[in-house]
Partner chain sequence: MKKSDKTNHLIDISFKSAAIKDPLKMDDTVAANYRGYVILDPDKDFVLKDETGKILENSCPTHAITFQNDGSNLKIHLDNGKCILCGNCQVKSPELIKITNKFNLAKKRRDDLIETFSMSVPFGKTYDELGQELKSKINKIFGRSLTIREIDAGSCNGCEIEINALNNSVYDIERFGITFVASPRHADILLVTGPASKNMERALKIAYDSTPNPKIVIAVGACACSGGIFGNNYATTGGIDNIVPVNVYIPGCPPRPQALLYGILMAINKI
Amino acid sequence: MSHKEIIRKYYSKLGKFDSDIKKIENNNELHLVLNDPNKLHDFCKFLKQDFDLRLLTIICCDERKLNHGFKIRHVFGSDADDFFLFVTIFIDESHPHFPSLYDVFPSSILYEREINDMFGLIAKGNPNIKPLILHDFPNNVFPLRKDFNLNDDVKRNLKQFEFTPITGEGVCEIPVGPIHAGIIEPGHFRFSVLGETIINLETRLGYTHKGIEKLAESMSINDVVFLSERISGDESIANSVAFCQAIEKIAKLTISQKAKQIRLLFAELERIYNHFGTLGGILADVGFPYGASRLNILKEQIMQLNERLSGSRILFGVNQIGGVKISITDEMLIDIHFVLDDAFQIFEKIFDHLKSNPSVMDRLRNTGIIEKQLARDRGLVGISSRCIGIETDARQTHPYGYYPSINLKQKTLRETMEHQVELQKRIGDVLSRFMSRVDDLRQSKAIIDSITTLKDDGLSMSMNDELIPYSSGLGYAESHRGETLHWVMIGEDNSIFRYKIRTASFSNWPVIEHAVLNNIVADFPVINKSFDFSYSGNDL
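Let me see this chain alone, in the form predicted alone.
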């Protein structure tokens, strides 16, 4: 079904709201402008009940110089169709309030808190108005408003963060972080425990907030590619692909088949080296050093391959708007296949050894369980959702780049009867996430194996024309952590007017507060590692 047919199918069911909305189409995006913000709640409830759409992100934009107010775009996605629905409301600057969607889409609570921090707009009906990002900004300073100068010297205003007190006989608090004993990035975890059992966890992140979205507004489009790679170093390909695709959509620029193939190869190599590292980390946390060390050796082999191919172990400098900077030769392709064949032979032996080790399997089984409904309500993406049957893989639901040329379902074990039975046993615990990550590794290997020859139609297309001011586009990619979204609005003279990033980590981090409940404190590291969150990818 074409994008126009998909959009027509959805739009035709909006009859009772027809007089309240204005329709705009943009490729696989349908933009609906809701004339009355007070109808947002009922409209979004209808979208959830009748269309089964997921809330993907909420984008606020300071458009006061254009129309004396702010626009808030609620972005929804379908797991069945390659389709994104934007529902936009206008907020007058004299009334800085907008309706909360918390009781319809609980995941909206994060985005609404973020909008309060960065723009000073308040979501009416949101039960949690605690600051999310800005730990020490004055209450009247909002960094993503247009009148905030990036070079201003903001006076620090340290504020006490009010953690929720948990009281009762025998209840103790264990504060962990934000500075940790290891080399991980900062984050604060406030455990409430009864004996060794965790009865509540409250997290506080944002310690490495870098101001990336604001910084992009002062940079050229090409320089923002460099910036996007550094959102989270181990997701450099996924983030730069998503940003480049957003600009390419705005510019109506179609990149070459060879560039698409190269982006795919590097994206899957990025997925493989990270999955090896995460599986190794899980095994280290359960005290299985043999498996951990062997998997980290495999990770190192892939990172050395990355360096031979691109000059960067973590694949900086591969993508550019219109294509790629790095060419893959036939000899390089042979090297990729040789290294992966060798690595996966070793991996399968390690995995067979793991499956027969009851002490490892028992440590992972029934630990850190997440129920399917909770995962859907909280907007989980990637491995964390797929392991319990919520298909959020952007490579399949919204195929991009070279992925439409590959039948992903034939590149995975999910089609075998034996594997279908195994999938039914997965309950959203650490073992489920471990096994789904193994599936993902095998799928990535099969995808790369399918690329046996490279097209010969160039590496990059130039973008000569000036982009239409205030046009926008949504780019997306599937990182090893999950669905990644980059929305860009162009300003005057090809500048960035607004850059909104939503990584998989931003969607997934809150679930740790639920996954640890009724587990013991010693289970926290392995539960945490099984989700593979990124601090930097969250603290933009």
Second form
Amino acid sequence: MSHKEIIRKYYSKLGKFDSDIKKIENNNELHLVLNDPNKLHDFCKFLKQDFDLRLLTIICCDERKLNHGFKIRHVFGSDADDFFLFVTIFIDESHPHFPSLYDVFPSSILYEREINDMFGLIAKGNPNIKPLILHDFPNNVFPLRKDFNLNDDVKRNLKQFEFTPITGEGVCEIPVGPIHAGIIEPGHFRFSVLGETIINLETRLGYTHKGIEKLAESMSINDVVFLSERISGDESIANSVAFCQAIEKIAKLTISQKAKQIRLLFAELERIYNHFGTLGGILADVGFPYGASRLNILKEQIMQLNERLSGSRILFGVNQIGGVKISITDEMLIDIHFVLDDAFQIFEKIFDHLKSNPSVMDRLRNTGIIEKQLARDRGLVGISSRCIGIETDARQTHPYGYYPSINLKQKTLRETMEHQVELQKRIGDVLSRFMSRVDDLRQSKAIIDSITTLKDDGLSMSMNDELIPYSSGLGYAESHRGETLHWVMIGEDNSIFRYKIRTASFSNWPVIEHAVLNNIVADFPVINKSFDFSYSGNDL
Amino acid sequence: MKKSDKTNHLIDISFKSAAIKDPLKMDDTVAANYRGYVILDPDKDFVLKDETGKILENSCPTHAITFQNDGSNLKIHLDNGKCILCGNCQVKSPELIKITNKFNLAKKRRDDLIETFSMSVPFGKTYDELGQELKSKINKIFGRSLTIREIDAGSCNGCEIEINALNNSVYDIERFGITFVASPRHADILLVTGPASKNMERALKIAYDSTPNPKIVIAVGACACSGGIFGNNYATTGGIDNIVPVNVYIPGCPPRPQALLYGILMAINKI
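Follow the form predicted alone with the form predicted together with its partner chain, if you could.
In what comes next, the whole complex appears, and the chain from above leads the way.
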């Protein structure tokens, strides 16, 4: 089905709201503007019940200069169709309130908190409007408003963050962080424990907030590619691809087949080296250093391959708007296949070893379980949702780049059945996430294997003339953590008016608070590692 | 037009009628292999090594070539005033020495006849050699392990990937007597990454204060050195040294494990 047909299919069902909405189409995006913000709640309820859409993100944008108000776009996506629905409402500055969707889409709580922090708009009804990203920030300063200057020196007053008090006989509190014992990013975890068992966990993140979204507004489009690579160092390809695709969508630029192939190759290499690292990390956290060491050697091998191919061990500087900067020659492709064949041969041996090792499997099984309903409510993406059998994969639902051209070997009926049985075993514990990652690795290998010849049609297209001011586009990519969304609105003179980033880490982080419940404190590291969220990608 | 054609024609005729060519004009060209002007023109991937320099120096009968090695720089001086154009040196090192057939050798000052080629010493030490050097220094100074506490002050996690790589079996930093510890209270060195986000400022200060004296702070990555791409904005402080004193800066985005080890070695040398 073409994008137009999909959009018509959805739009035709909106009959009873016809008088209230205005429709704008943009590629695979359907923008609906609600005249009355108060109808948002009913409308979204209808969307959930009749369309089975999930809330992807909520984008706020300060358009006071253009439209005399703030615009809030609720972005919905479907698991079945390549389609994004934007529901837009206007908020007047004099009434900085908008209806909360927490009872329809519980995941909205997070986005509404973010908007409260960055724009000072209050979601009416949201049960939790504690500060999310900004620490010790004054109540009347909102960084993403246009009247706030990037370099403003904001005087911070030390405030005590109010954690929800958990009291009772024998309940102890364990504060952890922001500086952790290992070599990882900063974040604060407040455990409430009864004996060894965790009965509550509250996370406080935002420690690595660097003002990326605001910073992008002061940079040229080409420079923002470098910024997008540094949203989260290990997702550099996924994030820069998502950003480049957003701009290419706005510019209506079709990039060359070769550039698409190269982006895909690097994206899959990134997925592979990170999954090797995460699997190694999980094994280190359950006290199985042999497996961890072996897997980290594989990770190092892929990183050295990355360096040979791109000049950067973590693949910085590959993408640019309109294509790629780094070419892959036939010899390099042979190098990729050679290194991967070798690495996966070793990997399968290690994996066999792990499966037959009860001390490892026992620690992984039934640890950190999440429920299916929770995964749906919280809008989990990537490994976190696949571990409970919900298949969300931007490469399949919203095929981008070279992915539609990939023809993987058709599974036989028997293999499909076996896969289904395997999926039934996924109960959302650490082992399921471990197995999902292994699946992902094998799939990445198969995708790279399917590329045997490189197209020969140039690396990069130059962007012709100026982009239309205030046009917008949604770019998306599947990082190794899950679906990544980048929404860009262009300002005057090819500047960036608003850059909204929603990484998989942001939508997935809260699930950790649920996954650790009823587990022992000692299992927290392995549960945390099995999700492998990025702190930097969350805090921006 | 017609007039000039006519004149040309006339000249042509006059040449044809000449019996002998002008002898001076015949000898005007210089043979391609004439040994005229010796220049130092290295090939694209030429690397000047200690031994090559010495061979060149010895190959010259008039000592026109001198070689210098002051540790960080290798220099070849060629004094065209002494050169007798024997071509020995070109035979020894055709990658560096080129003999052209040019003859514009004259110079107004004697010193100008001396040509110099210099090359900074490529960093020749391998990861292992660096590590062994570090190990012996750590033994001498501490008599025990060197302990490092890593602090992420807002990095994008690229630097963390490389610091973690130091601990994998390929780089295995622990064999040189370096351990990453869980608390700043156990640490000799703080390895700090990130542009120092404002939200981490307080935590970084507390960690610095809890580290026992004497302590070394190493800023890792472009962000930690200067704020990097994030610079100095409402959420970042523009470099670690705006919060705590920094002893060694390791630039790079991110610096590779070898670069990290070299930085740590430099920090030890500072003690």
